[in-house]
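Shown next as structure tokens: one chain only, the form predicted on its own.
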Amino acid sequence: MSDATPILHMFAPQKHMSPFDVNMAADAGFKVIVPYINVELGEVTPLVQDAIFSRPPEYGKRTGVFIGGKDALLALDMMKAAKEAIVPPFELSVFADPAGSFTTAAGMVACVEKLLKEKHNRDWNGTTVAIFGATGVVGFASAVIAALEGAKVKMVAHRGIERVVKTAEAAKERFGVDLEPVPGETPEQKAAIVKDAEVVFAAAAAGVEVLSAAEMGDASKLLVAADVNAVPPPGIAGMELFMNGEQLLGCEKALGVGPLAIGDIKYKTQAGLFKQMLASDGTVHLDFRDAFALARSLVS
């Protein structure tokens, strides 16, 4: 109903939510933003009821939830309890992006599998993809969205296998798809990882330098290479921000996809699910998948 004000409940299971978000939330259009912080799993389904029972059944569409925080198997379970607790006709819309991880996910592969289509001719089913990162955010995104697309997707692990381990198991148990933890703590197990990619995301920590010149030295067969970190030094050796199709310095045929350019595809999409929110006809439920199918639309 177009005399409803857009109002978006904002849940932050830390103790701030991210002024990025409000801003992004703001700058699509909703008129009412209201953060709740320090947000259990348990507590979702009361404020979700408080949120839809307040107003008229047509009203919904125009009614919001992001949730944030900085985990995203937390999110998604933030998300299922929203949707689980929706009566209707008394509606609403959800939006889960933890940290911006699963729009900086979708802008990531968004950016890559573009060039993998014009550059090499090639798309993601059987595509070797390294992760470096793996357990953080950003990482556990792409590596599903990529396994979903049919890559092989190798999740290497920086600092014992056992966390990327229980990351892969709970992504077959939620999405059905085969993640392979491989240990990734020496210069040479990292060297030996990237010489049989053809795709690496590095998604690691701000300001980290996950992939030394030495370890992408002997990367023959690698196609592309994107690093979300823009904070120096570079996650990949040799990455400049804007990088966005050029060739990666000291590597054979490997092209760059920098931060700049993943960041500017990861603020049109979330930007673009929020406008989602409030433009749809009825109400709309958004994750990572929703951000990828948008991303890819966008890059191309």
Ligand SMILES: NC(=O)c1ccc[n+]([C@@H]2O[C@H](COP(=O)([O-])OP(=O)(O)OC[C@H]3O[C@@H](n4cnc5c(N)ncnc54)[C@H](OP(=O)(O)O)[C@@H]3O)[C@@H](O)[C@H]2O)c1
Given for the second form:
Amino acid sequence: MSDATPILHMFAPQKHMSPFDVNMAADAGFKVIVPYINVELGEVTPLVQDAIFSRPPEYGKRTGVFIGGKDALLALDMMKAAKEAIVPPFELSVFADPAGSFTTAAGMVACVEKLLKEKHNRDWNGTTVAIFGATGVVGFASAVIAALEGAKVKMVAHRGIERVVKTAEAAKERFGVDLEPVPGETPEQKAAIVKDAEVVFAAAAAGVEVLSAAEMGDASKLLVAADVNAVPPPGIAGMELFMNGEQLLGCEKALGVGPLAIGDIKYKTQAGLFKQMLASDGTVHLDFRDAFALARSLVS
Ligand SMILES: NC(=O)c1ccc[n+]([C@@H]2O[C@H](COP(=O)([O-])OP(=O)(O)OC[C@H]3O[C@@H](n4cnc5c(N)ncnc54)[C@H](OP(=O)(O)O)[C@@H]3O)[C@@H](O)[C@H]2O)c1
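Could you present the same protein in the form predicted in complex with the named molecule, rather than the form predicted on its own shown above?
Then the entire complex follows, led off by the chain already shown.
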């Protein structure tokens, strides 16, 4: 174990660094935490190089960069820039989790995967997943994680399909996955999407009921529905905060996963990734794929 003081430089592209993330980093064991706000992509390289050259190379594994924000693609671009700025043997670790979305998506996919396996004897391969809130950071990350596992993912557009098409194109370009944009603006369209889905992820904005009882009315193929929204009303009618495998009211066989069941795994995943940065024998670079690997091990 290095005796170097663990230092975390936290980059936010917007006006504030999230207090949630600052607290998580402190509780995981970082001793010096410095937030940087309004950070632009082009500033990542000089900031990283400023951080690495000031410490002996062996201290690099106790020097970290955290990337927050509200934009998954920008966070991934910043992470790439940070990795490319490293000049071995001068290195540091990088962890991206914009708006907590990567660890939240990882927690949601891992909780649903466990129920699919244990209660329905299924895995992601070929499973039809419909994602509401598809243009959001949690929606994007959960879509890519599920698609990388072999799911057939539909990205539901609630106000014009063009933005969802762009999201799907970015996922294809960066991760090689096919996400299908589908219009979901009317109650009829949403009901038809639910009717065809085996898994639903509700990742829309806080306090928005994205699926009503009527829209969930014919969910005959639905195996598991997960909802990350903890602000009333629930994102999916009938969802309860701590639900974790109980039957969803009004559904034939669908099991529910509520936001606080997901939040528990999200919290443990984010804490665990900060601890990986502190305990690793070398430097690490952590995005939503690493978050999913850890969340999966936490639920099993
Ligand atoms: N349980 C947990 O541990 C946890 C942790 C973090 C976040 N969350 C929750 O996760 C959810 C998503 O967070 P986020 O950061 O990904 O949010 P975000 O980036 O703001 O995305 C919100 C998504 O919801 C969509 N949306 C907004 N109003 C809608 C409506 N009336 N009908 C359908 N879709 C609508 C947005 O579409 P537009 O692009 O068209 O606006 C966008 O796709 C929030 O509810 C948040 O509170 C939960």
